[in-house]
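Starting off, we have a lone chain in the form predicted on its own, written out as C-alpha coordinates.
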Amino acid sequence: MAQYEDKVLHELDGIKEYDNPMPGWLMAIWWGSLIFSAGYLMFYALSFGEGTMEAEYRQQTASDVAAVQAYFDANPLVPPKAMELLSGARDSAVLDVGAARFTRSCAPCHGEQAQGLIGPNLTDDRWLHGGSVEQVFQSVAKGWPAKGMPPWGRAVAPEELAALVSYIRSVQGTQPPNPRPAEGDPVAPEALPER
(Lines of atoms letter the chains of each structure in order from A and count residues from 1; the text may use other names and numbers.)
(Lines give C-alpha, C1' and ligand atoms only; values in the text may rest on other atoms or scores of the structure.)
Protein backbone atom coordinates (compact mmCIF):
# COMPACT_ATOMS: atom_id res chain seq x y z
CA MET A 1 0.00 0.00 0.00
CA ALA A 2 3.01 2.28 0.53
CA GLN A 3 3.39 2.62 -3.24
CA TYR A 4 -0.02 4.28 -3.46
CA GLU A 5 0.44 6.73 -0.54
CA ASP A 6 1.39 9.55 -2.90
CA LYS A 7 -1.88 9.02 -4.78
CA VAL A 8 -4.20 9.52 -1.79
CA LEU A 9 -6.65 12.35 -2.43
CA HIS A 10 -8.09 12.42 1.05
CA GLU A 11 -8.73 10.25 4.06
CA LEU A 12 -11.82 10.19 6.28
CA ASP A 13 -12.39 7.85 9.23
CA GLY A 14 -9.59 5.60 8.11
CA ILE A 15 -10.98 5.27 4.61
CA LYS A 16 -8.57 6.42 1.94
CA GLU A 17 -9.59 7.58 -1.52
CA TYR A 18 -6.92 7.08 -4.13
CA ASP A 19 -6.44 9.05 -7.33
CA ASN A 20 -6.58 6.07 -9.67
CA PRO A 21 -7.09 6.80 -13.36
CA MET A 22 -10.05 5.21 -15.15
CA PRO A 23 -9.20 2.20 -17.29
CA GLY A 24 -8.36 3.03 -20.89
CA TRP A 25 -11.12 0.84 -22.33
CA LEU A 26 -13.76 2.66 -20.23
CA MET A 27 -12.45 6.05 -21.35
CA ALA A 28 -12.58 4.89 -24.98
CA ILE A 29 -16.24 3.89 -24.59
CA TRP A 30 -17.03 7.21 -22.91
CA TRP A 31 -15.35 9.31 -25.63
CA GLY A 32 -16.83 7.12 -28.34
CA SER A 33 -20.36 7.61 -27.01
CA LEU A 34 -19.84 11.39 -26.85
CA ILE A 35 -18.61 11.52 -30.44
CA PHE A 36 -21.41 9.22 -31.63
CA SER A 37 -24.12 11.27 -29.88
CA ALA A 38 -22.77 14.51 -31.36
CA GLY A 39 -22.79 12.97 -34.84
CA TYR A 40 -26.27 11.54 -34.32
CA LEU A 41 -27.54 14.93 -33.15
CA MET A 42 -26.07 16.71 -36.16
CA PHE A 43 -27.27 14.15 -38.68
CA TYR A 44 -30.83 13.44 -37.45
CA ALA A 45 -32.00 16.07 -34.99
CA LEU A 46 -30.55 19.04 -36.85
CA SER A 47 -31.58 17.61 -40.25
CA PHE A 48 -28.20 17.68 -41.95
CA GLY A 49 -28.79 14.20 -43.28
CA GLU A 50 -30.98 13.68 -46.34
CA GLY A 51 -32.69 10.64 -44.85
CA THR A 52 -34.25 12.35 -41.84
CA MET A 53 -36.96 10.52 -39.94
CA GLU A 54 -39.48 13.29 -40.66
CA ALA A 55 -38.82 13.07 -44.40
CA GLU A 56 -39.18 9.28 -44.24
CA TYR A 57 -42.45 9.64 -42.33
CA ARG A 58 -43.86 12.15 -44.83
CA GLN A 59 -42.82 9.97 -47.76
CA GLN A 60 -44.43 6.87 -46.23
CA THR A 61 -47.61 8.78 -45.38
CA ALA A 62 -47.88 10.12 -48.93
CA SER A 63 -47.35 6.61 -50.28
CA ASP A 64 -50.08 5.21 -48.00
CA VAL A 65 -52.55 7.96 -48.93
CA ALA A 66 -51.86 7.31 -52.63
CA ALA A 67 -52.46 3.57 -52.16
CA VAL A 68 -55.79 4.19 -50.41
CA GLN A 69 -56.84 6.66 -53.12
CA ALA A 70 -55.87 4.16 -55.83
CA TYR A 71 -58.06 1.55 -54.12
CA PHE A 72 -60.99 3.99 -53.95
CA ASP A 73 -60.49 4.91 -57.62
CA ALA A 74 -60.50 1.23 -58.61
CA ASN A 75 -63.54 0.49 -56.41
CA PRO A 76 -65.85 3.51 -56.68
CA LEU A 77 -68.80 3.88 -54.33
CA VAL A 78 -71.80 3.50 -56.62
CA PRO A 79 -74.93 5.08 -55.18
CA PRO A 80 -78.21 3.21 -55.49
CA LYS A 81 -80.93 4.56 -57.76
CA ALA A 82 -83.16 7.27 -56.31
CA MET A 83 -86.22 5.01 -56.54
CA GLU A 84 -84.46 2.33 -54.47
CA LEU A 85 -83.68 4.85 -51.75
CA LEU A 86 -87.20 6.29 -51.83
CA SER A 87 -88.87 2.87 -51.79
CA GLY A 88 -86.65 1.92 -48.84
CA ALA A 89 -88.22 4.83 -46.93
CA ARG A 90 -91.49 2.80 -46.92
CA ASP A 91 -89.97 -0.59 -46.05
CA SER A 92 -90.01 -1.22 -42.29
CA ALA A 93 -87.10 -3.70 -42.43
CA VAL A 94 -84.94 -1.16 -44.28
CA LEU A 95 -86.00 1.59 -41.88
CA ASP A 96 -85.07 -0.55 -38.86
CA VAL A 97 -81.55 -1.03 -40.25
CA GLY A 98 -81.31 2.68 -41.10
CA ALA A 99 -82.61 3.75 -37.68
CA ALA A 100 -80.08 1.52 -35.91
CA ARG A 101 -77.20 2.99 -37.94
CA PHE A 102 -78.56 6.52 -37.43
CA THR A 103 -78.62 5.97 -33.65
CA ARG A 104 -75.00 4.70 -33.65
CA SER A 105 -73.43 7.12 -36.09
CA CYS A 106 -75.59 10.20 -36.63
CA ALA A 107 -77.62 10.86 -33.48
CA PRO A 108 -74.70 12.34 -31.48
CA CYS A 109 -74.62 15.30 -33.89
CA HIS A 110 -78.09 15.35 -35.45
CA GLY A 111 -80.13 14.30 -32.40
CA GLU A 112 -82.11 11.16 -31.59
CA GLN A 113 -85.05 12.38 -33.69
CA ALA A 114 -82.89 14.10 -36.35
CA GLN A 115 -83.91 17.47 -34.88
CA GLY A 116 -80.33 18.77 -35.06
CA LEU A 117 -77.81 19.38 -32.29
CA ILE A 118 -74.37 20.48 -33.48
CA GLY A 119 -75.32 19.09 -36.90
CA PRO A 120 -78.22 20.52 -38.89
CA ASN A 121 -81.88 19.58 -38.52
CA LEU A 122 -82.75 16.75 -40.95
CA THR A 123 -86.53 16.92 -40.52
CA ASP A 124 -87.23 20.30 -42.11
CA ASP A 125 -87.33 21.27 -45.80
CA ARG A 126 -84.02 23.18 -45.80
CA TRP A 127 -80.71 21.59 -46.72
CA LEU A 128 -77.18 22.94 -46.75
CA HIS A 129 -75.84 20.61 -49.46
CA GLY A 130 -78.95 19.60 -51.43
CA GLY A 131 -81.93 17.61 -50.19
CA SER A 132 -82.55 15.10 -52.97
CA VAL A 133 -81.91 11.50 -51.94
CA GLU A 134 -78.92 11.34 -54.28
CA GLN A 135 -77.44 14.47 -52.71
CA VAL A 136 -78.15 13.17 -49.21
CA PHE A 137 -76.43 9.89 -50.14
CA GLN A 138 -73.38 11.78 -51.41
CA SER A 139 -73.30 13.94 -48.24
CA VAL A 140 -73.43 10.85 -46.02
CA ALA A 141 -70.95 8.87 -48.13
CA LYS A 142 -68.36 11.63 -48.68
CA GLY A 143 -69.06 13.64 -45.53
CA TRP A 144 -68.21 17.26 -44.94
CA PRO A 145 -64.90 17.03 -43.01
CA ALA A 146 -64.44 20.80 -42.92
CA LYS A 147 -67.73 21.03 -41.02
CA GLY A 148 -67.01 18.05 -38.76
CA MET A 149 -69.02 15.37 -40.56
CA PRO A 150 -66.95 12.26 -41.29
CA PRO A 151 -67.30 10.34 -44.57
CA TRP A 152 -69.31 7.17 -43.88
CA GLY A 153 -69.10 5.72 -47.40
CA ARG A 154 -66.18 3.37 -46.70
CA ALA A 155 -66.91 2.80 -43.01
CA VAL A 156 -70.45 1.46 -43.47
CA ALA A 157 -71.64 -1.43 -45.63
CA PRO A 158 -73.38 -0.22 -48.84
CA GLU A 159 -76.74 -1.78 -47.85
CA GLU A 160 -76.57 -0.11 -44.45
CA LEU A 161 -75.62 3.21 -46.05
CA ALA A 162 -78.62 3.02 -48.39
CA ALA A 163 -80.88 2.11 -45.43
CA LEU A 164 -79.52 5.11 -43.52
CA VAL A 165 -80.35 7.48 -46.37
CA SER A 166 -83.83 5.92 -46.68
CA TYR A 167 -84.32 6.46 -42.94
CA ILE A 168 -83.22 10.11 -43.22
CA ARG A 169 -85.73 10.58 -46.04
CA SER A 170 -88.47 8.96 -43.95
CA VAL A 171 -88.02 11.47 -41.09
CA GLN A 172 -88.29 14.52 -43.35
CA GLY A 173 -91.43 16.44 -42.49
CA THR A 174 -91.74 15.10 -38.94
CA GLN A 175 -92.09 17.61 -36.13
CA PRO A 176 -89.65 16.65 -33.33
CA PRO A 177 -89.60 18.75 -30.15
CA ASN A 178 -86.97 21.50 -29.89
CA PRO A 179 -85.72 21.40 -33.48
CA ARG A 180 -82.61 23.30 -34.44
CA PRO A 181 -83.44 26.38 -36.55
CA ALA A 182 -83.62 25.76 -40.29
CA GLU A 183 -80.41 26.26 -42.29
CA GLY A 184 -79.74 26.22 -46.00
CA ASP A 185 -81.95 26.39 -49.06
CA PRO A 186 -85.53 25.12 -49.19
CA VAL A 187 -85.83 21.84 -51.09
CA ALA A 188 -89.06 20.02 -51.78
CA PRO A 189 -88.58 16.34 -50.88
CA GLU A 190 -89.26 13.76 -53.56
CA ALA A 191 -92.55 11.95 -53.22
CA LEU A 192 -92.30 8.47 -51.78
CA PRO A 193 -93.49 5.77 -54.19
CA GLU A 194 -96.86 4.17 -53.55
CA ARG A 195 -96.85 0.80 -51.86
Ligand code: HEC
The other form holds:
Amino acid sequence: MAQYEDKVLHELDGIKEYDNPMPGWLMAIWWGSLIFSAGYLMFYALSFGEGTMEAEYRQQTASDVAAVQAYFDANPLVPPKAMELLSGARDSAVLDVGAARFTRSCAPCHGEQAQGLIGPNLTDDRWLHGGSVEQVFQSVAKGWPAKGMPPWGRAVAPEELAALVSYIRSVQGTQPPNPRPAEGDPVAPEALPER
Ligand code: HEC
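Coords for the form predicted together with the ligand, given the form predicted on its own:
The next block holds the full complex; its first chain is the one shown before.
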Protein backbone atom coordinates (compact mmCIF):
# COMPACT_ATOMS: atom_id res chain seq x y z
CA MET A 1 0.00 0.00 0.00
CA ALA A 2 3.05 2.20 0.31
CA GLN A 3 2.78 3.36 -3.28
CA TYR A 4 -0.65 4.91 -2.54
CA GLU A 5 0.46 6.91 0.49
CA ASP A 6 0.68 10.13 -1.53
CA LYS A 7 -2.93 9.70 -2.60
CA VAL A 8 -4.35 9.64 0.92
CA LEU A 9 -7.00 12.32 1.15
CA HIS A 10 -8.36 11.86 4.67
CA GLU A 11 -7.36 9.84 7.64
CA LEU A 12 -9.54 9.30 10.67
CA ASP A 13 -8.96 6.80 13.43
CA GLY A 14 -6.54 4.96 11.20
CA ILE A 15 -9.04 4.63 8.35
CA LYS A 16 -7.59 6.11 5.20
CA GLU A 17 -9.57 7.35 2.24
CA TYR A 18 -7.75 7.45 -1.08
CA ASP A 19 -8.47 9.92 -3.83
CA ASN A 20 -9.27 7.39 -6.52
CA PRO A 21 -11.30 8.59 -9.47
CA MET A 22 -14.41 6.69 -10.53
CA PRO A 23 -13.61 4.25 -13.36
CA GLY A 24 -14.15 5.72 -16.81
CA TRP A 25 -16.84 3.23 -17.88
CA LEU A 26 -18.95 4.11 -14.84
CA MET A 27 -18.61 7.83 -15.54
CA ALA A 28 -19.58 7.20 -19.15
CA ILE A 29 -22.81 5.48 -18.07
CA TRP A 30 -23.53 8.31 -15.64
CA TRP A 31 -23.04 11.12 -18.16
CA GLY A 32 -24.68 9.12 -20.91
CA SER A 33 -27.88 8.54 -18.94
CA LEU A 34 -27.93 12.16 -17.77
CA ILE A 35 -27.75 13.48 -21.33
CA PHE A 36 -30.20 10.86 -22.60
CA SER A 37 -32.74 11.67 -19.89
CA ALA A 38 -32.61 15.39 -20.72
CA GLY A 39 -33.34 14.60 -24.36
CA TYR A 40 -36.04 12.11 -23.44
CA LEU A 41 -37.73 14.61 -21.15
CA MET A 42 -37.78 17.34 -23.79
CA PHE A 43 -38.92 15.07 -26.60
CA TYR A 44 -41.60 12.99 -24.89
CA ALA A 45 -42.67 14.58 -21.62
CA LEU A 46 -42.51 18.21 -22.79
CA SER A 47 -43.28 17.18 -26.42
CA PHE A 48 -40.73 19.41 -28.17
CA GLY A 49 -40.48 16.78 -30.88
CA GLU A 50 -43.50 15.93 -32.99
CA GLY A 51 -44.17 12.62 -31.33
CA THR A 52 -46.07 12.64 -28.12
CA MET A 53 -47.09 9.07 -27.54
CA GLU A 54 -50.73 10.07 -27.75
CA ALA A 55 -50.29 11.72 -31.17
CA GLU A 56 -48.43 8.66 -32.43
CA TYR A 57 -51.21 6.41 -31.16
CA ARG A 58 -53.91 8.49 -32.84
CA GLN A 59 -52.02 8.56 -36.10
CA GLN A 60 -51.51 4.81 -36.05
CA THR A 61 -55.16 4.15 -35.20
CA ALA A 62 -56.36 6.41 -38.00
CA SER A 63 -54.18 4.68 -40.57
CA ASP A 64 -55.24 1.21 -39.33
CA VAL A 65 -58.89 2.18 -39.63
CA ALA A 66 -58.30 3.51 -43.15
CA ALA A 67 -56.52 0.28 -44.12
CA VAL A 68 -59.40 -1.85 -42.86
CA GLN A 69 -61.93 0.23 -44.77
CA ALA A 70 -59.84 0.12 -47.95
CA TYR A 71 -59.59 -3.66 -47.64
CA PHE A 72 -63.33 -4.12 -47.26
CA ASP A 73 -64.05 -1.71 -50.13
CA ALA A 74 -61.77 -3.79 -52.35
CA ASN A 75 -63.12 -7.15 -51.09
CA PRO A 76 -66.82 -6.71 -50.39
CA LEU A 77 -68.57 -9.53 -48.59
CA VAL A 78 -71.64 -10.66 -50.44
CA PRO A 79 -74.51 -10.72 -47.97
CA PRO A 80 -76.87 -13.70 -48.00
CA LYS A 81 -80.32 -13.07 -49.47
CA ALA A 82 -82.58 -11.06 -47.20
CA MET A 83 -85.12 -13.89 -47.20
CA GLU A 84 -82.49 -16.31 -45.93
CA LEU A 85 -81.57 -13.95 -43.06
CA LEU A 86 -85.24 -13.40 -42.22
CA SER A 87 -86.22 -17.05 -42.23
CA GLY A 88 -83.20 -17.72 -39.98
CA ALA A 89 -84.99 -15.61 -37.38
CA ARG A 90 -87.59 -18.41 -37.17
CA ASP A 91 -85.10 -21.30 -37.14
CA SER A 92 -84.12 -22.30 -33.61
CA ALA A 93 -80.91 -24.03 -34.77
CA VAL A 94 -79.78 -20.82 -36.49
CA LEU A 95 -80.80 -18.73 -33.49
CA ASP A 96 -78.79 -20.93 -31.12
CA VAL A 97 -75.68 -20.31 -33.21
CA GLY A 98 -76.41 -16.59 -33.40
CA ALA A 99 -77.17 -16.24 -29.70
CA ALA A 100 -74.00 -18.11 -28.69
CA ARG A 101 -71.84 -15.89 -30.86
CA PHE A 102 -73.67 -12.79 -29.69
CA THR A 103 -73.00 -13.63 -26.04
CA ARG A 104 -69.35 -14.26 -26.79
CA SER A 105 -68.49 -11.35 -29.08
CA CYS A 106 -71.18 -8.70 -28.93
CA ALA A 107 -72.71 -8.70 -25.43
CA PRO A 108 -69.72 -6.88 -23.86
CA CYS A 109 -70.65 -3.78 -25.88
CA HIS A 110 -74.32 -4.28 -26.78
CA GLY A 111 -75.49 -5.94 -23.54
CA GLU A 112 -76.45 -9.56 -22.74
CA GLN A 113 -79.94 -8.99 -24.15
CA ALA A 114 -78.84 -6.58 -26.91
CA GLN A 115 -80.33 -3.75 -24.84
CA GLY A 116 -77.31 -1.55 -25.56
CA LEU A 117 -74.34 -0.62 -23.38
CA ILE A 118 -71.38 1.08 -25.05
CA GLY A 119 -72.89 0.18 -28.39
CA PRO A 120 -76.49 0.97 -29.37
CA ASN A 121 -79.60 -0.91 -28.35
CA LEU A 122 -80.26 -3.51 -31.08
CA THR A 123 -83.78 -4.41 -29.95
CA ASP A 124 -85.51 -1.09 -30.60
CA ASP A 125 -86.79 0.15 -33.95
CA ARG A 126 -84.19 2.88 -34.40
CA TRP A 127 -81.01 2.42 -36.35
CA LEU A 128 -77.92 4.56 -36.96
CA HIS A 129 -76.88 2.70 -40.10
CA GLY A 130 -80.07 1.20 -41.43
CA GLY A 131 -82.25 -1.55 -40.00
CA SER A 132 -82.92 -3.85 -42.94
CA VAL A 133 -81.31 -7.26 -42.45
CA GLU A 134 -78.96 -6.51 -45.35
CA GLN A 135 -77.88 -3.23 -43.80
CA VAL A 136 -77.41 -4.89 -40.40
CA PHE A 137 -75.31 -7.55 -42.13
CA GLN A 138 -73.08 -4.81 -43.55
CA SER A 139 -72.79 -3.10 -40.16
CA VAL A 140 -71.68 -6.36 -38.58
CA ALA A 141 -69.38 -7.42 -41.42
CA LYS A 142 -67.64 -4.10 -42.11
CA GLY A 143 -68.11 -2.53 -38.69
CA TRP A 144 -67.89 1.18 -37.98
CA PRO A 145 -64.32 1.16 -36.72
CA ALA A 146 -64.02 4.92 -36.38
CA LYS A 147 -67.01 4.80 -34.00
CA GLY A 148 -65.85 1.81 -31.98
CA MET A 149 -67.76 -0.98 -33.75
CA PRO A 150 -65.23 -3.61 -34.86
CA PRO A 151 -65.52 -5.34 -38.26
CA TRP A 152 -66.48 -9.00 -37.90
CA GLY A 153 -66.58 -10.04 -41.55
CA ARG A 154 -63.20 -11.78 -41.52
CA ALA A 155 -63.17 -12.90 -37.89
CA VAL A 156 -66.47 -14.80 -37.90
CA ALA A 157 -67.42 -17.65 -40.23
CA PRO A 158 -70.00 -16.69 -42.91
CA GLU A 159 -72.79 -18.88 -41.52
CA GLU A 160 -72.22 -17.42 -38.05
CA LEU A 161 -72.39 -13.90 -39.49
CA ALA A 162 -75.72 -14.71 -41.08
CA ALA A 163 -76.91 -16.34 -37.84
CA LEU A 164 -75.98 -13.18 -35.92
CA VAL A 165 -78.13 -11.06 -38.21
CA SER A 166 -81.05 -13.50 -37.90
CA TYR A 167 -80.60 -13.41 -34.14
CA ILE A 168 -80.64 -9.60 -34.08
CA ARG A 169 -83.83 -9.63 -36.17
CA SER A 170 -85.35 -12.12 -33.70
CA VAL A 171 -84.78 -9.84 -30.70
CA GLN A 172 -86.53 -6.88 -32.35
CA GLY A 173 -89.16 -5.46 -30.04
CA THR A 174 -88.27 -7.67 -27.06
CA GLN A 175 -88.00 -4.61 -24.77
CA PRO A 176 -85.31 -5.90 -22.38
CA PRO A 177 -84.86 -4.10 -19.04
CA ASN A 178 -82.46 -1.13 -18.69
CA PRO A 179 -82.28 -0.33 -22.39
CA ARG A 180 -79.87 2.22 -23.78
CA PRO A 181 -81.92 5.15 -25.12
CA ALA A 182 -82.88 4.87 -28.78
CA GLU A 183 -80.52 6.39 -31.35
CA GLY A 184 -80.88 6.96 -35.07
CA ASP A 185 -83.84 6.84 -37.41
CA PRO A 186 -86.99 4.75 -37.02
CA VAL A 187 -87.18 1.69 -39.30
CA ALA A 188 -90.10 -0.74 -39.21
CA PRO A 189 -88.79 -4.32 -38.80
CA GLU A 190 -89.05 -6.40 -41.98
CA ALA A 191 -91.75 -9.05 -41.93
CA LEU A 192 -90.66 -12.62 -41.19
CA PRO A 193 -91.74 -15.29 -43.68
CA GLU A 194 -94.81 -17.38 -42.89
CA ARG A 195 -94.07 -20.50 -40.95
C1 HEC B 1 -66.12 -2.87 -28.80
C2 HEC B 1 -67.54 -2.68 -28.70
C3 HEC B 1 -68.43 -3.38 -29.69
C4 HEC B 1 -68.50 -4.73 -29.97
C5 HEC B 1 -67.66 -5.86 -29.36
C6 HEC B 1 -69.56 -4.90 -30.92
N7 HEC B 1 -70.11 -3.69 -31.21
FE8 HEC B 1 -71.62 -3.35 -32.51
N9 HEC B 1 -71.43 -1.36 -32.24
C10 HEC B 1 -70.58 -0.76 -31.33
C11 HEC B 1 -70.74 0.68 -31.39
C12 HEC B 1 -70.01 1.71 -30.55
C13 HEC B 1 -71.70 0.92 -32.41
C14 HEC B 1 -72.22 2.28 -32.88
C15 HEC B 1 -71.43 2.76 -34.07
C16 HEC B 1 -71.81 4.16 -34.48
O17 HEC B 1 -72.09 4.98 -33.59
O18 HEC B 1 -71.79 4.43 -35.69
C19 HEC B 1 -72.11 -0.38 -32.90
C20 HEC B 1 -73.06 -0.58 -33.91
C21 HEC B 1 -73.55 -1.79 -34.27
C22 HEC B 1 -74.61 -1.99 -35.23
C23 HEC B 1 -75.34 -0.89 -35.99
C24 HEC B 1 -76.44 -0.38 -35.14
C25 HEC B 1 -77.27 0.71 -35.78
O26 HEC B 1 -77.95 1.39 -35.02
O27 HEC B 1 -77.19 0.89 -37.00
C28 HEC B 1 -74.87 -3.33 -35.31
C29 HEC B 1 -75.90 -4.03 -36.16
C30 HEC B 1 -73.92 -3.97 -34.40
N31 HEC B 1 -73.14 -3.02 -33.81
C32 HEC B 1 -73.86 -5.34 -34.22
C33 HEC B 1 -72.83 -5.97 -33.50
C34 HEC B 1 -72.64 -7.38 -33.45
C35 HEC B 1 -73.52 -8.42 -34.12
C36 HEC B 1 -71.53 -7.60 -32.69
C37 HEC B 1 -70.86 -8.92 -32.37
C38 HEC B 1 -70.43 -9.74 -33.47
C39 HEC B 1 -71.05 -6.30 -32.24
N40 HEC B 1 -71.86 -5.34 -32.76
C41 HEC B 1 -69.96 -6.12 -31.43
C42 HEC B 1 -69.71 -1.39 -30.48
C43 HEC B 1 -69.45 -2.74 -30.48
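For the two forms, the rigid core is made up of the largest set of C-alpha atoms that agree within 1.5 Å on superposition. Residue numbers count along the first chain shown, from 1. What you are looking at is a predicted structure, and each value in this text was computed from that prediction instead of being measured.
- After fitting the rigid core, is the C-alpha of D64 off by 2 Å or more between the two forms? Yes; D64 is a residue whose C-alpha shifts (by 2 Å or more) between the two forms when the cores are overlaid.
- Exceeds or equals 2 Å, Cα of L41 between the two forms, core fit: After core superposition, the displacement of the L41 C-alpha between the two forms reaches the 2 Å mark, so yes.
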